[in-house]
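Starting off, we have a lone chain in the form predicted on its own, written out as structure tokens.
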Amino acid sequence: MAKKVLFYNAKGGQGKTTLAVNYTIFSHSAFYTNEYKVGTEDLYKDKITQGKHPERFNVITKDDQKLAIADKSVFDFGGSLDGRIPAVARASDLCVIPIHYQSKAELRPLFIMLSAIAEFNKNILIVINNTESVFTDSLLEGLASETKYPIKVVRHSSFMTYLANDGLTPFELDIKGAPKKALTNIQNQLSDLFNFIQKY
């Protein structure tokens, strides 16, 4: 069972953040960022220490030597591989990588980090995340051919800009009046990925 996930890309507006807060309240982990001039705090932070466990979140910063990390464990890294990302990978049980996918140009990027990533860890789950359906069908069999590593589909939903904006969780908004038909498949995707990170 993965205890400890890193969620990593080093590029933004993957959907990376979303889905690793989304997946630390799905688990009851603690939640680590690097990404403390983003904005992360200030969008999440109540929300996953719903404002009575402040430590379940956690800024990692570049003067960090060591740091309590709970057993449970989230990790939301971006940007380039310092010294923290790969201390990190090594100790996670699955390194998840998010791609939103537009256009052939994401590719080369995502390999070369794959390749990066896998030096310091070979567990590592692609998830294409919140990529329309007319690009995730031709990705998904382009990934299959070119990497051994195994791949999960968040399709693309509105109900994903939910937590940033409302501070709820996809699996909270039936209560919003949502399209059901469209918030349950969502809700589905989102439960299917985070049991298979939870039992890898």
Ligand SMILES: Nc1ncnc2c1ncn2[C@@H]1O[C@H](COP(=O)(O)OP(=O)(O)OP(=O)(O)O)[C@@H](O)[C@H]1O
Given for the second form:
Amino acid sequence: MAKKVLFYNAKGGQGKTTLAVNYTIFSHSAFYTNEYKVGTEDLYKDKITQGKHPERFNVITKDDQKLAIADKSVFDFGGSLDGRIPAVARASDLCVIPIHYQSKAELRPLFIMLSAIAEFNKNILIVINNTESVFTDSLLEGLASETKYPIKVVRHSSFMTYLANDGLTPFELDIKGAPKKALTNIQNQLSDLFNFIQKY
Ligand SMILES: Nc1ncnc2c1ncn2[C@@H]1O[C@H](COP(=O)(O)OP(=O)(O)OP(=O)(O)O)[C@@H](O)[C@H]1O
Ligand SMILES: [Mg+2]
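Just the form predicted on its own so far, so send over the form predicted in complex with the named molecule.
Time for the whole complex; same chain goes first.
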């Protein structure tokens, strides 16, 4: 069972925070981020702590030498590999790498980043997230031939944006008039991903 899970990609806008916060809530974990003053706290702190669990939202700054880490922890880390990321990657049971793929220009940086993380932890899960369907299949094929890591897919869905905009996870949504099939689809993809992570 994975108790400590890192969501990491050096690049922005990949879906790290969206997936990490959803997984934190799903797994009742404590959340740790290295994103300081970029809005993560404003957007998600109350959602994660529910006014009852203040210890579940934590910002790790560069100055933190030691931090009491909860038994079940989710790390949402972005940016370059400063000292915190190797330490957190080593301490994690699984490193989840979300990729919002837009073109082949991203492939080489992706492979470089994967090998950088693999130096600290080889338990890696790639998540093709929020990516146009036309690219998803060829990326799945390309990644499968170049890497041995498991791969999951979370498709683009407008239901994913409710978390930032309305503080609601896709599991909490039941929107009148919304196509039920589309909501069920994204819920199933997230359940599949989160159960895989939890059982890893
Ligand atoms: N599967 C998805 N479908 C639709 N929108 C998504 C999906 N995943 C993420 N998004 C949207 O993409 C945007 C970027 O997501 P998010 O903030 O989670 O990325 P990030 O990797 O944490 O970025 P940053 O490095 O800036 O912190 C957000 O507007 C989010 O709502
Ligand atoms: Mg983020």
